[in-house]
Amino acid sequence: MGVLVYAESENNIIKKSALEAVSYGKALAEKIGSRLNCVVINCSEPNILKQYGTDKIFNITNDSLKDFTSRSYSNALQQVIKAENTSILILSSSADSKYLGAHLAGFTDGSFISNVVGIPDNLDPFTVKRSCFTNKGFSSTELTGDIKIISISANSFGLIENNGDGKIEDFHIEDISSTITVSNIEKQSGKVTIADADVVVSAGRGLKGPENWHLVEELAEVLGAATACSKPVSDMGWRPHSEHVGQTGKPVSSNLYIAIGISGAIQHLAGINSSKIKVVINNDPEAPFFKAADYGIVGDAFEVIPQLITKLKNRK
């Protein structure tokens, strides 16, 4: 029962859920008795997969994969799962991974599960826990193709190093032609994304307006922070679609989300919810959000926010 990763990249850098999807992985092919190998695709710096008990790490370099289609990286990934006899196969849990694990099931008749948390409970029958009602509950699903294919919750298992051997081996794959053509992508630089922020600062329709989004943007930076907003906020151009977070907007599973004048709509509360630690500040005692929130203030955002910073900074 071989244990595979791919572990996801972005500007050819691996990515902070890769390495979570890894350290499970790692935790996996223990309890199965089971080497784990790694794949890269394009990737300048694999090594830092030795660090996380990876056995071995295929390294695909192939200009036809600069740019992430479902097809194009299912066929690669298939290449590698064929050559190595993989039975698991791990992703981590971005919009890529989720759209390449439905893709290799139907191509390899395999069992695609997303949103777990936990390592197996039992391997025969092969099942595992997720989350499930927009994180209100879980699950146990038991996987029966011949492959499993797991995509990790974010930030549900952590980060443990564990030194492996990590051999390097390059691996040519065969044509892999796809009818599918990206024409643009159009990405922020210089930011904590999302997706891989430990911490992220929100903030609502209590900011008053664009003019006052410093504040947010300030303590992000005190943090070290991903920025997001409310669905609102997006929809009056005050930020852009790219941050909002919610139920129709980007999930959220942070260590530690901190809303700021947003009032706690449920789609908002459904996207954020399975983030570990949620501080809401509102003027408003009655929001709804202090009711999902570990920690409230409830206090003027204007006055609250300088002094927190205040206090951060002095902190470090």
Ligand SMILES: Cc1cc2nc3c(=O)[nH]c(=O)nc-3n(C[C@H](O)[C@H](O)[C@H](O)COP(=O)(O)OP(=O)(O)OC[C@H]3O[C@@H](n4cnc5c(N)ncnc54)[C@H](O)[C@@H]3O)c2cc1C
The other form holds:
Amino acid sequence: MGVLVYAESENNIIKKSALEAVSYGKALAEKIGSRLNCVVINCSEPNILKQYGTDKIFNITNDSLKDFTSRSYSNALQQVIKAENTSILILSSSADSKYLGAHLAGFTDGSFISNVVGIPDNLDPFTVKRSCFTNKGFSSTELTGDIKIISISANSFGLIENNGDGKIEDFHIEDISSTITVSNIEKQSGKVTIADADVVVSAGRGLKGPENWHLVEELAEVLGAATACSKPVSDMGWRPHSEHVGQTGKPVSSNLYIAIGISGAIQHLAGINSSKIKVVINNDPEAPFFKAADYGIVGDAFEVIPQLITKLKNRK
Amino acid sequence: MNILVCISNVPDTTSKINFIDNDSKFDKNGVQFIINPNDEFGLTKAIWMKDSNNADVTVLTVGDSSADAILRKCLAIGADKAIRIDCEAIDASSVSKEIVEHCNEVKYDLVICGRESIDYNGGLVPGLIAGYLDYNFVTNCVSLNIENGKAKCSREISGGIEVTESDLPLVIGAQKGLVEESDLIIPNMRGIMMARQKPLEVLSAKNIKARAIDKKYFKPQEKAEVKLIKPDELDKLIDLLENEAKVI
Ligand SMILES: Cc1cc2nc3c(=O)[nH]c(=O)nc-3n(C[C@H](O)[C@H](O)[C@H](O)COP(=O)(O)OP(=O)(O)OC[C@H]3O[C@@H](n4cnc5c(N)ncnc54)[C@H](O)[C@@H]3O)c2cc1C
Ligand SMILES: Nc1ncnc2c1ncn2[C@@H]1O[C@H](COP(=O)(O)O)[C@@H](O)[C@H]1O
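Let's see the other form, the form predicted together with this ligand, since the form predicted alone is already up.
Next comes the full complex, this chain leading.
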């Protein structure tokens, strides 16, 4: 019986979502009364994991894992699970971890549960809470199986510092054959992405046209936020499709979601329900979005945004 | 080429979500069911491949007879054949294993699922199928091109696009981008008439045990009334975000 966390890294830096998974793993390990182990892949700076309660860090370094593919990474993690007799593996809900989780569950015949929002209420039967119906509901789910893989919903647990031994141990893996190869990656660098952002600044048709988006970008910049938009905005080509959030677009699970000139249609809300705090800026006091908001400003975006930018800049 | 498209039958997003029987069941009463949007993108792509890849397209759902209407719609959209594995879909693991059993009997070169369903939002079934069958797998798939038995796929990654190459068989998790919304096929009269002639086969289930069982459902806590801040009091908003919500 052991808890293992796969701590995902990018360019040698452990991702924030991974630290959240480690914080969760620590709480679960304490509940079970076991130690907490983590595994990192091609990351030479895993020391930070110690501050979140990790006792042992399995360090995998392997050239054939240079590019992420769910198949090769599943294969590597499967070897750790086997060697360490792991019964619970914790994953973050980053795009890659989500991708990997189900595939790995298939390979190991483990049981997998995603969108988990809390540590188990009960260990026997193993009962854990997760969100469903695009966050319009939650379920308390009983999980059986010798290997349980749990993927936690972003920003649902938070980061909790803790002390661990943090002992680093090289883990050697057997040959990994991959039948799928990555031939090209096109990535915008330096931009905060919706999936990884703590804060998302999103705007809709109320912004009138693409020429006004500098306001959204400036506000996002002072907040270190990602930018997003409603569906009609990307349909009209004002913004790239990758920014479209909602039922048919990307899900957002940030700590703060600022919606400017978005009416708050149910299909839009479906994608952003799991964001924690919502701020709505809209000149129509009847806009449905105010019902889903924590803080609201009834006002003209073209007046409010520049002022907000100035005030946030002065604050720093 | 043989293509299987896995179809999940889900409540329309505008549906009211209610629970019954002591909060142990989702209340289907008055709920309109639709083809899971991600599956519809995948189905449309499969229909295109009938021409480009000389493909034969089978749609499959694991569910009870209430899913037949959705399967008929898939036939009217252009699928050649529909299969329903007759049982109640309880969890991703048992659903995937039912599908895998079928895939072991009938060999498919390509299995298309949606990236995730909009009801239980697990995003599990395609990965599980790929893992059990030991097939290649690409999810969040936004383009797919198969030539001479080689598949070239693009996947949306955080902040960009990744291109992969692999052999068949392959499982993909489809999403918007694979085809666009404007490409979705609305069944016409001819399609609906033709669908009546097409086979809808009902197979008995292997009754595989579920491993993740929803015992109880909850609704989110009622949201507190929005706090309105006057446009000329933005300092107050910043203060609330900083000190009350602690998000900046
Ligand atoms: C099957 C289906 C799927 C869908 N999926 C999605 C989805 O994934 N994501 C999504 O976003 N939508 C989706 N939609 C569309 C959705 O129903 C709405 O049409 C859309 O979200 C509206 O976009 P909007 O709020 O930007 O525009 P509008 O509804 O036009 O709202 C603009 C808002 O801006 C406000 N405004 C105007 N001027 C100003 C100003 N100067 N200052 C401040 N505010 C101003 C207005 O009061 C209004 O509330 C879907 C629809 C369907 C049918
Ligand atoms: N009962 C089912 N029958 C057939 N396919 C399904 C079923 N449930 C899920 N799927 C497929 O798996 C995908 C992901 O579903 P989920 O794992 O529930 O998010 C869906 O988009 C479907 O393609």
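Keep in mind that this is a model prediction, so the values were computed, not measured. Numbering follows the first chain given and starts at 1. Superpose the two forms; the largest set of C-alphas matching within 1.5 Å is the rigid core.
So, superposing on the core, is the move of Gly33 at the CA at least 2 angstroms between the two forms? No, the C-alpha position differs by under 2 Å between the two forms.
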